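Encoded as structure tokens, the following chain is the form predicted on its own, with no partner shown.
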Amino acid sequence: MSDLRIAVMVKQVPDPNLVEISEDGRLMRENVPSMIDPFGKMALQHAITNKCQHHVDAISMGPMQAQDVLRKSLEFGADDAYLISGREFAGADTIATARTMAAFLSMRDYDLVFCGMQATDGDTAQVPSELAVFLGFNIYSYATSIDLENMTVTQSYERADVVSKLSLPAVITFMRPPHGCVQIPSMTDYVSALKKEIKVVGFADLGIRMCDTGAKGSRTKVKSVSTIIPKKKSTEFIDGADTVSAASAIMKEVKG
């Protein structure tokens, strides 16, 4: 199938080794390195690996400095790019946040839309399956690997590996990288990169209610973050040699 309209969906996330958070469950992202999100990284490079003649959108939603995802994206060869920025979407959850990029996504007629399985700085796997549900599009997810010539994708689940019928328009979740992708751009794709505009939409481009993104349009909130510090437990050898002794031990360990 040719001249598909293809949406990425791109997020800067800060370094998971240097992250704080804050007391009321917020990332601390001041003065953190960022990157692109892997599994992001992963949606772009099948969707440029199998570009051909289709068209191909970089879209990302945070601060201006998300920029610099969006500028590396166009290095590994998307067309154009989209930052959806602006204070009013800050603090957004999940579905304030699909629902912020679906009021984008809705205003250009994309035939598929591509998104990594997960962020890491959320891991909550959430917002591709919202933003399906808000544009009315089909869902595969999981996905391995895409072949828009024959319109299939595959989809990996724990005991096997599903080739799947694309139906369009969809939004398509990817968990690898496609096999023997970019992973440096050349210096000519950084060239050409730095000549490309990003575009900014603003809260005024999208048609949308305050409350219906932002903290104000997000439905879920942080109560507490604690870190789970497993215990160590001691290993206990009972002799089975008299079985009615041995049952009795392990049944007063079971009951505590």
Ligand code: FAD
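Between two forms, the rigid core is defined as the largest C-alpha subset superposing within 1.5 Å. Keep in mind it's a predicted model, so treat the numbers as computed, not measured. Positions refer to the first chain, counted from 1. First, how it differs from the form predicted together with the ligand.
After superposing the rigid core, the Cα of D205 is displaced by less than 2 Å between these two forms. With the core held fixed, D189 shows a CA shift of 2 Å or greater between these two forms.
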Contents of the next structure:
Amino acid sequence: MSDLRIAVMVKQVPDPNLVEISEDGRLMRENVPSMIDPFGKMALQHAITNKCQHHVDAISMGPMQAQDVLRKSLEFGADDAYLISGREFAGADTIATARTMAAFLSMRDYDLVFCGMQATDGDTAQVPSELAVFLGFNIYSYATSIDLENMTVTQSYERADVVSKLSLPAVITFMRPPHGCVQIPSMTDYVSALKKEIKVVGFADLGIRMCDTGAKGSRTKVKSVSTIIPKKKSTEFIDGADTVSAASAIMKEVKG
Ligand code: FAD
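Return one more block: the form predicted together with the ligand, after the form predicted on its own shown previously.
Every chain and every other molecule in the complex is listed next, the one we just looked at coming first.
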């Protein structure tokens, strides 16, 4: 199929190796180098690999610094880039984030919305399915590859890979980069990215209500954040020489 319009959602996340959590449970993003969310980058790579005759936009919602990930997306070969930014959006939980981004996407007539399967900071994996609901799109999660010639998508399930016919319009979440994908931008894309403008989209451009976005549009509040320390279990060796007593020792362990 030709001339599809693809939106790739790229989030700016703090470098996970450098970020710390404050005493009140906030991610301390200040002065921490940021990067493009790794799963979002995989979504971008799938879009660029399949680009040919399709149009690819990179879209992010975040503070003005998030322009960096959009500049990188342009360097990787995205055609245009849009940053949804403004103080009205601050404090948005996942549903307010998705509603805001869906308001923008619905104005631009996309056939496909590519996302990462989860972002490495918030990590909820909720935004793509919320986007699909707000847009009224189909959703295909945990995709490992996509074939836009034959309109199929391969999704990874616990026991098997499933190939489905793609029904548009759709949101797709990616969990792996495409096979043999390019890790560095081509010189042509890099140079043409320098001339491109990142368009900033504000609250007034979206036609949404204050009560639907930012902290006011958020239905959840973070009460506390804690680190789960997994309990260490030591390995118990059961002597297998006497199979009957070994089996009963295992049964005792299983039954608790
Ligand atoms: P996931 O659902 O795990 O992301 C999956 C994919 O969706 C990503 O790979 C990407 O493709 C796409 N995606 C997700 N978010 C974006 C985005 N912003 N732009 C482009 N693509 C995206 N965050 C703040 O920065 N400031 C706050 O004040 C703040 N307040 C919050 C308050 C509450 C109560 C909660 C619950 C969250 C708050 N957050 C805040 C976090 C913010 O809601 C999440 O960062 C955002 O909704 C994305 O969720 P996630 O990281 O779990 O994304």
